[in-house]
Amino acid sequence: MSEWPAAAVDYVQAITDTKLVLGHRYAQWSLAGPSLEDDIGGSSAAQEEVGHVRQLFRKLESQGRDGDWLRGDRDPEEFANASCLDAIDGDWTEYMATIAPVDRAAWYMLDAVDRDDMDGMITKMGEDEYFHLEYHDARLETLADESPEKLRSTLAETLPSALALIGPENLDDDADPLVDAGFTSQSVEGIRERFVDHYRDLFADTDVSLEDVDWDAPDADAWDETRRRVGGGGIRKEDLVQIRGERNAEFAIE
């Protein structure tokens, strides 16, 4: 397998490690939905989470990435996933208001990823996505006829981290570096647009306002290429203890 260029290997990490805390949110919440449908569907996204990140756990070992630190055997401030997944604290429709962007914000990120060894493996995880992202718009309709205004206070705070984790705006076509090394055939630009267009278009005919969502997040200057983020945090530690498998250690991620 090739090289990848430096921004790749950080770009594809982002990925996985948000694949990797957001099948973890998964999991934690697949008993706690208003219906044994919203059960079901949790747990099944989180089995389908884990799987796309062994597979792409692989893909980075062979960059040169170490297994171990891979699989959680690093501080929380060295994952890169979306900031807005290091803690979800309250009911339901903040949880669903999390999750939802940050699945469709990753996908659109891996959807955009232009590599013949990477096409077959995007393609299954693309079948996959499809049923998350269609089950997360319908609960994101549903809560906005019944809590517009926890949904719109949510989303003011999750759109801007998934708009982090995709990339600053100023990234066009012409200042991609993965565009210009052939390793997307869409820049971070063109990501956003879609990625705006779809919940600004989702919410169009509901009580949901967008207007105190910062479009614009992240502020170029600010934000850490390396982690996708704005700021520092993680994931607090006992989310990690779980990630590494230490008490259950024949369920860790292999």
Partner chain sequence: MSAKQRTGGASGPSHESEFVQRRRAGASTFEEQLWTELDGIPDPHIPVSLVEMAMVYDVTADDGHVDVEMSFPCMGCPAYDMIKNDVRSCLRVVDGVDSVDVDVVWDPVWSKDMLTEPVREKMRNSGISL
Given for the second form:
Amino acid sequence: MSEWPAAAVDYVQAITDTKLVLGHRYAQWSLAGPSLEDDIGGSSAAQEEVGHVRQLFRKLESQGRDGDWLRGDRDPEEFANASCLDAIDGDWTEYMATIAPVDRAAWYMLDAVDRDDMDGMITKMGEDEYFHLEYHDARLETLADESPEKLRSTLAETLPSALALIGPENLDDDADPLVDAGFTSQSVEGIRERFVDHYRDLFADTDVSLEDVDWDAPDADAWDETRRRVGGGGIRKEDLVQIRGERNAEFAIE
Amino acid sequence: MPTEKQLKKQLQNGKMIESEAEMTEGYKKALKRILLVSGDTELMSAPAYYDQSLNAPSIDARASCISVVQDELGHGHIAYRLLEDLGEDRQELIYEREPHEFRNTYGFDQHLENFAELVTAHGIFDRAGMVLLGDIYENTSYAPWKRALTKVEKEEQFHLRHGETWMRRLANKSDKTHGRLQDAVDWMFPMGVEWFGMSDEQKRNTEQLDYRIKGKSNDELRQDWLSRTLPLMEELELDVPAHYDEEADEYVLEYDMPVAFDQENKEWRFDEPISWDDVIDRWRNRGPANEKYVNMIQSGEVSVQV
Amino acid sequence: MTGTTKYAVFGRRNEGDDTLHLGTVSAHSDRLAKTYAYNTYDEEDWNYLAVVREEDLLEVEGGNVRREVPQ
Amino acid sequence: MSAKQRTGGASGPSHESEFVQRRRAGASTFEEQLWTELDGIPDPHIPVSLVEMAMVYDVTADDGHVDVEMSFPCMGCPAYDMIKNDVRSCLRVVDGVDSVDVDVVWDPVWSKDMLTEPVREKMRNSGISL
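Mind giving me the form predicted together with the partner chain, seeing as the form predicted on its own was just shown?
And the full complex, kicking off with our chain again.
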């Protein structure tokens, strides 16, 4: 496989880490839904994210990233996951309002990748993502009726975090190095627009106000281009223990 | 509407039931009872498998284990939706009962404390579930359940395969991991034996058999399970208190079932026989993880250990 | 779930096969019911999968229909 | 040696889809033997082989080293590592094979259209299909 520009490796790493942590959140919340159907959907999505992650790991390994490091042999500060996934403290509504924008943002970023050698893989991922995103929107619509205030306050945090994952708006067609390198066919600015339009439309006729959302986030100067977020932080120790499989290390098979 | 006696006769001759309108009160009651046990058992296996699945030793193992959790939730869904079709409130059954009101098998009231216990549960508990449901799939007179079980058969095949593969891996990895498997089998095997209920000579659950809701008796099912479990134990050199008796042409236990169980230490006291009433009492009082597991399903939250 | 609607789920494995009544899901909206059906009945890669609000399903024979002329 | 192997696999067994036949067409006699071995591995969920499922895309042997290209019907397949292990351990014991690499590919994306009618019939008869 040909070598990618360094910025492309970071870009795919951020998508991958986001999916890694996202898959873990799906699994952690897979018994906490308001109906059995929600739990079944969550545990299904958890497996699909793992499926995506292990293929993305292979791509990143081909670009020189170490396999053990990828699978969790690193500090929380070395994960480039969307910041709002660092911890979800709340109930199932807050969980849904956290994972939905992140899953969508990560998919738009993947969908923008324009490489023949990743085309089939991304098409296959899209088949899974179609139902993830349909489900999230269907759920957000019902939650908009049931608890608009909780949705509003959670989305005010999570939408800017998802936007930070996508990137700052100054990365337009002329300035986005990945577009310039031919790695993506849509600039960060274009992805942002697609993302923002989607959520404005989804909540347009509901009681959920998006007025407080900072749609301009992230501030380009404060943005960490490797971790694709603003500010520090990272997943908790307990998450890392689980992702690494530390408690059952003695049963690992090489 | 036929009398109970007429219906039983028709069912023994192969009649299938499609809807509530064709059921006698007796049939409906017996069917609901076994559906509730089945639904609760499938549902509670999910939280029982949850912790070790999240802590699985690799990302691939984690995906497989979560897939088992998903399947179990799906199998629970089948039983509860069939109960819903018979007039029960599904939401109430799952989310509004008290922990002690659940009727799942005692095995899923236990904490699974490491990955060896999880894969042993896939390998031997799921096999018990499969033997029970396989009988219903083949023999039941309730057509909607039979149709739904096609999915279950297919998925449980995978659970077994997953459990066996991992048990084989751990048995061959090192003496230490083999020992962990043996520890798991020591308490789980007798629990699997007990799963099928009291022996036929003491009581036959005749209602369920007379209505052909299921086809095989407790002892027949237990033999089925033993005949599939023991060869695996032998292959993996895991000791269990049972063997095949050539003369009797059946699998025999090397202790007098039922025996006392020390819940705290997960140890069977094989030299302390008890009555089936004692066993039923132990089941009704529920096991150590019952409340935790029901809360996990009902809470709508995830408790983060910090 | 309060305010949920029960949906019947129908599926066909391959083109040319019979359409089967697979079971039910309960959901707050049509859109949600579709995604529930997709995940809950995932044992097959269906060639056709559909949900119908149970209240819209009118039984003609079988089921709970009795063919008796009222007195 | 079977007639099929003598002809260098130009015509595979009838349960193979056009897709598999095309992939198998250029196989050497030895590679044909490896295809036949792989045809013995059942899918863990259903009673057909990985070859019948059209999950094996290509088999190439070079001086004792075998490369297998395969794909999966779903990316999150719970049996992902098990199936890859099956493929490796199935081929590793074949005379003349020293090492096996399994490469998972997504081009072309697997689809049900790759299955033949006899294979679908087999799945239908067992009450299940994909």
